[in-house]
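We begin with a single chain expressed as structure tokens, specifically the form predicted on its own.
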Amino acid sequence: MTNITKGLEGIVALETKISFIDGEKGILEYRGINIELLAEQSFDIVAYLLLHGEIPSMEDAHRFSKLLKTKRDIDAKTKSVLNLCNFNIEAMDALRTAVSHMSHCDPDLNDNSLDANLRKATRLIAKFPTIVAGFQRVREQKKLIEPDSELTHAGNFLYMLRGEKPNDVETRIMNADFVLSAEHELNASTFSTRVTVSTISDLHSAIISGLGTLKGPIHGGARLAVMNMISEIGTADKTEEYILHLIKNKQKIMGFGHRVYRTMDPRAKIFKKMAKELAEDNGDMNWYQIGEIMEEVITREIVVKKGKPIYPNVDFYAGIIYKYLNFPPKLATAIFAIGRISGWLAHCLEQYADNRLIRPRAKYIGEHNKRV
């Protein structure tokens, strides 16, 4: 009980077959497949891979996609829950509340078998985009848009959010965002879901744990912070002065640095290319140029001069993409969750399959033998 590792940094808590990270080389794999290859696949295929452990056959892929499409709708009571939410909250808060409500109505609520959990998992993956888009529509006092079964998981989300069908570039990039957000080993929110199911609690409770953890500004909430920071900078010519001020005052720069990676996050490399593509498609390079200048200044001032491996992480260029897609900042973390839920669910199923209660110890540093 003498060795304490603050934040459990570097501690190996369990074994997994779901994803692999090499932080020194900047490698991320889902089920043994490099993220660069998976970023070009449909989210449905990647979700199936995470849940079932293998790339589906064409027949299984078609069946799974069709099943997801049939489960997208949310019932009238869940829509009412969205209407009761405080509209000044983050969408994450509404999503958490909606998931809690849906658990009461789930036909498999008290069935913890693998088949029942796979059914619950499919419903949750399918309904997350509908809840997030629905809350934003309610917040804007607009009519909710019903899911379109002709559209992909990503295209349908953008359609339900905006009320008009997205173009091919936006759909492809939104799909890649969901894929790149889907899984990342034992991050804080994934660990929280595994702790929850290790008590043999239900799947909905675990997802609520994940949502609450992802919301934090130094985890999934960093995308919201990046969007706000980019807006505060405003124009590319003001970027260097802004970043130098943060560095001088030793303030945290959101979207940079990672507990695991000692080089650029492999997901950030892909997001950067997509951010440039969106900028060019929009005919406005400003947000992208701010990002490039930030990266250059931080590399020069921190990586080169101080020798610290502070590189863009997954949230940085994702936040810039969200700016180009015109997402409200309070929607950012919930959109991250639309992708990440598939990884959470895969970890929950893996934990259930070979469970041991996750119960670490703490070193007591208080007083002893005090009198009342």
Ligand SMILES: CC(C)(COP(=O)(O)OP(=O)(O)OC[C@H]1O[C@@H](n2cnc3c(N)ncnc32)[C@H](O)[C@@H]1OP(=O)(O)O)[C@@H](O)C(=O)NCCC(=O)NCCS
The other form holds:
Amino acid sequence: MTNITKGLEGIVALETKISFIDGEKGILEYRGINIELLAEQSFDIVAYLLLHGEIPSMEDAHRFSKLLKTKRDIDAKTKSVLNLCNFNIEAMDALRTAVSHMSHCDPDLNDNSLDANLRKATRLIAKFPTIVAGFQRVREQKKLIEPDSELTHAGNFLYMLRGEKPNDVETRIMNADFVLSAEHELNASTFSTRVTVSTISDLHSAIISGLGTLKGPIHGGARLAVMNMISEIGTADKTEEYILHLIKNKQKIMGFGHRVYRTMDPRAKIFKKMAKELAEDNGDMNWYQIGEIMEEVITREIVVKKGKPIYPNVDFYAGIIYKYLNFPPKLATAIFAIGRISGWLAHCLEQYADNRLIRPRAKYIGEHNKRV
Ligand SMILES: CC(C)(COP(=O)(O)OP(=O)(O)OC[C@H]1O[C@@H](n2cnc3c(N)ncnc32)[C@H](O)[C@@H]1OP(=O)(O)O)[C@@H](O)C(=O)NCCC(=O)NCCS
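Would you generate the structure of this protein in the form predicted together with this ligand, following the form predicted on its own above?
Entire complex below, previous chain first.
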């Protein structure tokens, strides 16, 4: 037991049919379909694809969307739980608390059959946007907005958050954000959901594990960090100096680098185009220009001069998109979770279907036979 791979880098821990990554070529597929083909599909279709393994027929797609729409509401007790939260916390913390509370009232809580898990999965996917938007409204001391079943998952989220119907560009880009954030093989949060399920614990507990893991700044919390960094830089002309300072001080640049990709993250490529579109739509290129300059300086100083593959990852241009959508930074990671929950759930179902307890070993390096 001497071979230790710190951070489990490169370790293949299980088989999956949910997604595929080629880190050298920068390819990501969900259920065998390249994400470039999925980015403009509705989130509902992609969530169905992840959960059930196939693109739904028109009839199934319609039924699934309708089901999600009917489950969007959250009950009065969950709303009061949101009201009890400290309003300075990240929305992610409130989301974790709300999921924990909702589990108490879920009729299928400890039923791990496939049918019960699919019912719980649908409820969780449907309610995530309502909780996140609801928490933001209560902390702004604004009235909660009821879900609108005429709107899509993405459009309805923006509506519940702002109290105004979003335009088509914003809705399309929000939808793409949910789709592209939905799934990413055995990333840290997905792994933690599978570890939880591998003990035959329940789905809500697994999702709480996933939320806790996604929150960290070198995982999903990087979006929040990117938003803060871009605000701190402020204007395009200050960007180069700011980044050179970080590099000189050997600080990591948020939204860059990846454990698996050795080239630009394919999701970042799509988000970059969308960030530009939003910038043009808003008539304000500033945040986008900061992003482009950061990319140029990091390529020149780290990729070319030091030979390290440090390219933008999914969170970089997503963070810039969130700036254009005017999201408060403390909302960022919870919005990531609205998409990612569908991937977590798909992995949990896959784990339940062919389970073996995930229980690695550690090499003990402490002392032995000490006296009390
Ligand atoms: C994602 C991340 C944790 C992957 O890290 P990892 O596979 O464990 O790689 P390491 O942290 O060991 O970094 C490997 C090398 O690249 C450098 N590096 C990695 N990410 C970097 C970044 N964002 N900025 C500058 N240098 C970076 C490290 O300093 C290290 O250099 P060294 O070998 O000279 O010591 C890391 O790239 C990171 O922290 N990025 C910023 C946070 C982020 O955006 N996270 C979201 C990921 S989707």
